[in-house]
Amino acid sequence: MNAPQTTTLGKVPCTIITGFLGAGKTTLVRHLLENAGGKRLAVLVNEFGDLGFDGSFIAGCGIEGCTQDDIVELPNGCICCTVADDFVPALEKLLNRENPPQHILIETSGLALPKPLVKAFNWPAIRSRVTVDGVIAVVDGPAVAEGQFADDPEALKAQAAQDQAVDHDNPLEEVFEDQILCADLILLNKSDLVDAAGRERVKAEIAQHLPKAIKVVETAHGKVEPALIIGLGAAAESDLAARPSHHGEGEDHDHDDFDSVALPLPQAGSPEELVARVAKAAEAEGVLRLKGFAGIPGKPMRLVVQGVGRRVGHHYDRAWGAGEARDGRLVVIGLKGFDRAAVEAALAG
């Protein structure tokens, strides 16, 4: 048996991959698994809501050397809020395997704050066994270009003039800022969907949120040289002071501004018909992210659909299993009180 690769302190390195809903974290993780170069990798994937799909997208991808045991899924909560109950035991389970991983990839939910997770690496149960090799923030280039994470200053000024007591807190902007403020490297993903001038504007927008220079790398479809991400040696758990957050020491962090629901996704006659339904659902008030899968009559493979804002994509990810029920499901994540009725009506066709 080969000994696991460790840092100079004898710890197994871990890479935390953070980023807002739909930025491309899972796509990046799959790319890293596909290009592991013989290194034993394991993945901890966390999702916001009761049903997890990202773990199944990774586990079902057919990557050589990547088994079901290498993917540990933590649904029903936010990893940054359930460190003691979920994260630490899951990490220990991976470390205690007969053939432990040489590197662990940790994909947070799109609403997670990475700093509490980095702090968890100082817990007595794991601090002598693992280290944060680096925090990678995946940024959705088109979403930033469209102003999803920034308030309109003119609109705020007009609103303040009418009502001085109005609350201007933007929960999307706070999550976005916390994620990039904790990063050792920022990936500007989906850069192929933004022109050169737009990419420069997005980089300038990111820089406005940062108190220090952090390297920004342009990527498309999460494809990046693994050596840029794995092997940073950041030991981020020992560098917490340099990673500011909107949520101070000991301050409670919750997700009361957001909600999620898993809904049935009926079969459609064609991928185009299914995408049209999901795209209509994405237009409902308050919806931020949709992701799920469904069956297409006559097709042996499962069709995955994912939407961010008004952008909806689809692809076949794997064959249906023998005897597997072809019941489609769609997870919808949105602001608290989003228009669920409109979403359900759109999905029903």
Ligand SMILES: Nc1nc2c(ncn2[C@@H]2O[C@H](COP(=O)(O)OP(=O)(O)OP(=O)(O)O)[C@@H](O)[C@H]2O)c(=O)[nH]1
Given for the second form:
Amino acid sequence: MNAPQTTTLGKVPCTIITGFLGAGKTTLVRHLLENAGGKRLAVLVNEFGDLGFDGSFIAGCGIEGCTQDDIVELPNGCICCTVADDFVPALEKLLNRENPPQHILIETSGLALPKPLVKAFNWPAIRSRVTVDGVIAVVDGPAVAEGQFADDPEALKAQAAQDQAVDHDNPLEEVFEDQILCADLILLNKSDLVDAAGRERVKAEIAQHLPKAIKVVETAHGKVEPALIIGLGAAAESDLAARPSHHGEGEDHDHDDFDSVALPLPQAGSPEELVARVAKAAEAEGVLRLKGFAGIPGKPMRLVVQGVGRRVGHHYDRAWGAGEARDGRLVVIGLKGFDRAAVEAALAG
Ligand SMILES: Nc1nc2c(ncn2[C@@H]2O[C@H](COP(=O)(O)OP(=O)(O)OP(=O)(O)O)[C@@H](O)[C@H]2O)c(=O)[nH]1
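Moving from the form predicted on its own, what structure would you give for the form predicted in complex with the named molecule?
Shown next: the complete complex, the earlier chain at its head.
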């Protein structure tokens, strides 16, 4: 392959939004769409679970000027591993539109590594047409504060004592590190759930993982001035060496560490009852993320349930369509071998 061009002139800028499961990527994308200031945006959204949930959630938001065509779903698991089959063709399709977007937001799945995606911008088919304007890593403040991505300190100590290069054996930590190491800007999100001391601890933890200083901006519900995110002009595809990764050239990203399943979510008598069931499911060994929707008898709206770690939230997002089956569904993502039986038992009530 020839050396990548470094000019960004005439290219459509793309912002890659990365961040662990449930960190707040979709929330940020919605905020950016709502505050696009007249700019024609399009969104490519990739999910690990097969529910097509994030896409429907963004598309159903009723944002003015944002049509169904502007939201493209890439549901095949993990964008970083399906670059040739899914990502490049989807991007070309957007660029070939009669009225192409002025800026493209790409929301990766929470388990995707951003670097292979940045690299894909050097593919001959697209490299003269698009550039990575910036990679934004959304960090789940409370999850980091609670040590979710911390390695087992005993294991690290043992490795160091044996003079072995310190290698993370924690798939959560590896994904987290790869995501922040690729970033041009980090959003410390869910700042409303962490006190000031906690936020400082999280920043120190982030800094510990980074070889260079990257700006960290505190956000709640992804509310950030869009100009901070859009228009960074990073041309990240020409700057790959500055973005180290745990996963080397040609090395496969090990999805075998994680598992996902879509389960039916039976109706419950009340939102509280449904949330209680989902919260119980969230406690099952190895579960990382739950999201889905269900019907509540007598309610014309569908109820969305979101679990990140053990925190479960809910809200009504839209009315059920006329004749639409009110079958609830829940995507559960966890570490390989998570306790599916316990999840199913919890959901059955
Ligand atoms: N309290 C609080 N909740 C938040 C914040 N940002 C997002 N959430 C909630 O966290 C949950 C996950 O948010 P999403 O935006 O769906 O996260 P995501 O990163 O897109 O999730 P995946 O696509 O599954 O990886 C939702 O219930 C959000 O409402 C925040 O700043 N504060």
